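Listed next as structure tokens is one chain, alone, in the form predicted alone.
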Amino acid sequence: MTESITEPKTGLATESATGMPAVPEQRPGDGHEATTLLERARVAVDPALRAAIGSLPGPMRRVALYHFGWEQADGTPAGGGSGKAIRPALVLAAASALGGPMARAAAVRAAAAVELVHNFTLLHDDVMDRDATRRHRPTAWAVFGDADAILAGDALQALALRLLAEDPHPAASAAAARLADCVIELCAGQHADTAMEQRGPDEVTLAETLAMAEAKTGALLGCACAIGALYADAGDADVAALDAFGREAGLAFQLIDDVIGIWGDPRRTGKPVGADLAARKKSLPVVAALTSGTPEAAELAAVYATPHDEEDDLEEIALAVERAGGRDWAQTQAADRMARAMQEVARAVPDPEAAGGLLALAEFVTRRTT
């Protein structure tokens, strides 16, 4: 999915008694903490990231390390950011907050091979929707080709459950069993969304289209949170809990997502206004807009039956689009699905001070600005 803030800078050098980096202890509520975590898991999965990803041949070795930012396409050295890391801070954040910083320590390598797999999405996304920038630069198909970018897809999804096998954690077994069902999920959601888009703009449901979303985007943040949970030796409820929790938070992410692929400023989004819209993505706030009954839901239907040309007024689409509800309708429900979130991670982690990593996460990928 789309990747909408600026990575935090890392560059921490210190380690803590556990063998993780040590970074300033930050006060709850501060505004502070989600940051240091997405800074911490960054600095912790990188070394079993650019480890793996070195393992690869050399062609698809030279995509990944272009799309993780890591070089240019010519093979030189590169300093863009490599995503946000929410995906393995929540590994880590799951495992302290059922297992204590042990847990974490050795939830790593599971958390770069989540890490993995979400970048495997990545490149066969970008390939599949023709999207053509990704982190404030050109996708990889757009510069090695669709082929190149494929199998570095492939590479990444095999290197995550490699990962895991060479674990000697107890849990990695069914760490790498729940990914490896979670990918089979993903990619029910990938199909559902690429069907969906060459049906009518009046035969796609709402119900439909959250259930896409939650395969897409939730079912991942769900799964880094259960082998989070798998690492610190949680029981079954509290595994599920926690999968219910991410999967939450994912759905509230893909909805505030939707909303800054319409509305987002291009600057720190690093993509073309209006993209979704001239791309006739039916996302939600979209698919909320064309179901509502009212009579920009109609304008709406008679734009997205017609494909894009260079005088379409994207701004109007966009403004149609909020004037049927589609907006405001994604916002108030990403705030749902986050109580809901709330609701699930206390279930398994009832003491606020242990479940605040999480929660401060969660919080991280529902404020983000357009």
Second form
2 protein chains.
Amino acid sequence: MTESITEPKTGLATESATGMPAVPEQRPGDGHEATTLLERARVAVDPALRAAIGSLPGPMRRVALYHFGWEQADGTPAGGGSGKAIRPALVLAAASALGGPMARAAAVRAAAAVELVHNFTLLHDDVMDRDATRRHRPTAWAVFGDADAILAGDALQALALRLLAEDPHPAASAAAARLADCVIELCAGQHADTAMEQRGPDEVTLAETLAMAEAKTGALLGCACAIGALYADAGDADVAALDAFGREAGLAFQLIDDVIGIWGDPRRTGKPVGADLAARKKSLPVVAALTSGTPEAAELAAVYATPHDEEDDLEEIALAVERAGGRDWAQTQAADRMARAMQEVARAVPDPEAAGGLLALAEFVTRRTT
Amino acid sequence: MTESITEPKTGLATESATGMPAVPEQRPGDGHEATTLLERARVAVDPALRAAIGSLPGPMRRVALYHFGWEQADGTPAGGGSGKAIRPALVLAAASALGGPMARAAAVRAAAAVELVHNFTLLHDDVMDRDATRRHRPTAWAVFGDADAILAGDALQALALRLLAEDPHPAASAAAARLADCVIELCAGQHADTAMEQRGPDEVTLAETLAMAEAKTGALLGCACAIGALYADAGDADVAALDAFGREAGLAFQLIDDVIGIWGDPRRTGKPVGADLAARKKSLPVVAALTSGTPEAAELAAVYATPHDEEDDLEEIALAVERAGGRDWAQTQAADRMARAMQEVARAVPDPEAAGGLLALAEFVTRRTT
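Could the form predicted together with another copy of the chain be given as well, to go with the form predicted alone?
Let's see the whole complex now, leading with the same chain.
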């Protein structure tokens, strides 16, 4: 499953994923607040992140600096960004929403730890999935080999948990336990993803596809928000609500991302329509279509039973998914998940102004910015 | 580099690695105390280890249970042991030596965490090294594939650090930070090992080979002892001494293991003489010989420049290593390392009776039991 929240997009999101018209002027909720939060998170977290990575022994440091986009493969500086810092921004926004600026400042190290875990899983997932490109560059294993990419990932996980072990904040232990649990859930999600891709098109259920997406994408967004809440000294119910908020927003993101993987994104140049269909990816709209019981479901299953070739008409396949209800289902689900996310955050943070950062980030990741 | 401390050997060590005669009766220092300590550690730590692994989601649990020798590949129970529990035994012996039975009991969870880290690195090293056999069975990647072996390793690292994050003991955070640092050192050691094996026989120095062996084998033994000391509320100097003890003992082990990899071990049936030479392994005695400046060094370099074939006379190569001084150097170094280990432990634990467990384990791992 594409994990592209951190992929550089074409800039400020000014149009919804569903093709709503762009809204050029900046106003609350149009993504401006989110990009400000992301930039502030990057400024706050980068020093801790760079210090942690700088502490690694040479070979792992080199791979990590390359993976984060801070160095070229030959060790010369690179101007590329290391992704959007969505997860650190969620940690800081959750801490801020529940505990104000003091909690936000205290959570910086934890936010760096969450980002390290995210990048450890990216390094390993790319090895397992044989993905050769990330953030418009060759992946670490493609440049340094499998062994060094695996070792760099292992080291980033250790760095993440060391950051929390060395953090004197009273929430650090609970955050570390939660982050370790999340790693295990991410591994389960990656396993499920790989296993499902190897099964036939009629052997996958929608429930397990949703569960996989929650484990693979929702879990770490939920964990980021929960850790922010822990650093604000929140009670169990609020921590759980923030976790649920992040998970629902993560699922909404994945649903929208899967829609874009089939029908394309007018804001993205270069992303071909039907890319996921050509790869025969069992993304959420596809599985919804495959399990719809419609005539198009059987048609789609037949297409998915053989690999993509030149005779494939990707637009026709996309139309079959749409006619089988896959597109509508995904968009309804995404809206439903976002509504649930809003409910969860309202439960823990009744003051809309305090909750504003979290809501802006959730809207940003789902690109529901209009 | 073979990491075979945990490999099942032929039972109680009754003969030194250098071919000294067997001593059949059991007496202090002949390995009986060590095997008792190992068995007691296994009994103490296994419940925590099994509970931790039992908490994993199905796919990773299955790989871990197989790797630990507790299940067959098909999920049926297996009687095989999960190795000798040297590292947990060192944690408990160090805690006991510096803090008595209370500290030992408190350190059980930390001992399980150290064993989980050890096994995480074994899972990943086997993938990277393409080693197909461990503990007389196919390795996890050979049975379940690379992806599941990588994920199971990732999950074991997370489990280890979760065990410490959830441990209310005041030493738990320091232990977690130390264990995370050790993971990074283990990764550096594995990288150095792989990189050195790819270089030519005249491109490797003895100093870097020793540094690699310390990172790959000594670091976790040192960390185990240091964590035991932390759980005994030891001061910084004693923690450092215990770490040094474990590192020196680990290097002594590696030196003896490398000697056995060339000249064989009369206690082991089935281990062919010269196995490491056939694999062209740049083990410590070989690098000592290669860098000796003797005529045999050039001869050995020529042999190592081409892969093993039927015309190879392994006994003749072993003789060249010996004539170049590789065997004597390794045995002298091992004795020297053990002497340093004894000094370190005596510094932290002046009472020989209290130090007895640590010394017995160090003698056991280096098989210097006569």
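The term rigid core refers to the maximal set of C-alpha atoms that superpose within 1.5 Å between the two forms. Note that this is a predicted model, so its numbers are computed, not measured. Residue numbers count along the first chain shown, from 1.
Comparing the forms between these two forms on their rigid core, the Cα displacement of Ala298 reaches 2 Å or more. Comparing the forms between these two forms, the C-alpha position of Ala279 differs by 2 angstroms or more, with the core used for superposition.
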